[in-house]
Amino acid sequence: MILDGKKIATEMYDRLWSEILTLTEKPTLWAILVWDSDSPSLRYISQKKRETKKIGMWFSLLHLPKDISEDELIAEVKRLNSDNSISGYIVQLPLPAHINPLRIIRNMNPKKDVDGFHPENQGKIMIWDTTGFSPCTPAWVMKIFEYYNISLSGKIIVVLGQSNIVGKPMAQMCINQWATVVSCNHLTPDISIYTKQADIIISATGHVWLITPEIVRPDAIIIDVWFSVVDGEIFWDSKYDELIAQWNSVTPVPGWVGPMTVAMLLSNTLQAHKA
């Protein structure tokens, strides 16, 4: 079986767009881009403007010089951290060498980090509070775990990729649903020990071909969600045409994972404006 994304995408764009057609004050998205005009990274941030202008949020975009300082980033951010007009922001990563992310993200206002990344965000998923914002990938996965009836109550998880925007949140959201979860990395010895044991495999490692039909059941579920470019062309983590031949429910390669990642950032968008 084949999980949409993208279908579950374009349900949430219409109920975001149905609601916001209420508001008299439309929500308010910015970016803080760090990179010349040609990074890679604009492409991402074209995509978020178009769709929150097609479900009537506006959007603004701060784009700064690469070289600006660590310190001058942070008086950017505090100034969007005070502006009332704006519901919530993003920076966009990964930022040049010498900034530290992680300075960046802790002087963001956690009410106004719809990415989800500040630790007062991520630490609410750890102790089941509710109030805070879930990292947008995490938390589409669990909107495809919704949507299609998939309880991941007693079920044994995999996830491969211990990132803090994808695997760690991951693996909690999965205990918070009452899921027996296995992290594994690129330092586990033999991951095809855990994963042929798995119910659900979820990777986001961008390693090419890592899950392929000798590595799991084939009742097993396959959330793909990352992906590496290898000589100009793009590879994801599962052979999926492979793995829909053994009659596995996969995710989608190429093509879904932005739409679900961008809805689940302005929905986040909307919970920030209404709070």
Ligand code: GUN
Contents of the next structure:
Amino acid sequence: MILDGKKIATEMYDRLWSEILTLTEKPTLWAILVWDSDSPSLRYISQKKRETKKIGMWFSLLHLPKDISEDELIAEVKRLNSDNSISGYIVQLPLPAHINPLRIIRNMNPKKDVDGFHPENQGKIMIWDTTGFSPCTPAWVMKIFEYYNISLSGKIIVVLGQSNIVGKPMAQMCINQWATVVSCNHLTPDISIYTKQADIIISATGHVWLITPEIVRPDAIIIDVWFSVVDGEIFWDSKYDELIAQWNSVTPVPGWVGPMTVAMLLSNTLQAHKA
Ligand code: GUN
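Now show the form predicted together with the named molecule, given that the preceding structure was the form predicted on its own.
Starting with the chain above, the whole complex follows.
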């Protein structure tokens, strides 16, 4: 079975659009981008801008020079914190090497941190306090489970990759739903020991074709959230064609990660606006 993230994203955009239509004051999302004008991040930002427009939300881009100092960037962050016309904002990552992203994130107002990167929001996931914002990628993976009525309770889940914005919050969200969770990283000697036992595998590594039919159960659910680009060609973490032929329930349908991530971001922005 194909787990159709594109369909879920489209339905979410429709719901957001109808709700925003009823508001007299429209939500406003800001994005801080510190980099060159030809940075790949600019493409991600353009996608966010396009989608905000479609659902009737305001969007502003604060494009800052790449030689900005850490303190100057923090001053900009604080300015957005105190501007009441801004519902929520993101600081696009990666930042230039001379800037410590953790220091920037710590200075964001957690109530405007619609990416869910601030320690307060990340900590709330740990203690299952649902009043915070969750990082968009793990949040939409949970939406997929909800949409397809996939219960995590008692399941064995393997999470591949342990980044702060995907792997770690993802593992914790699954634990909150009473799953037994194994977190693997690039130093795990043999992931197949774990993946062969898994009911569900969630992969966010950027490692080409890491997940093949040989290392998964034929009935396992595979959620593939990341890809890499080699010589201009996109390769997902999972060998989608072979897994789907083996009856696995699988993402991706190429072109769905972006729409779902942005849909979650805009949903968080609407929530921040209402709060
Ligand atoms: N860089 C790559 N993905 C993301 C994301 O979801 N949010 C931000 N702020 N930066 C990113």
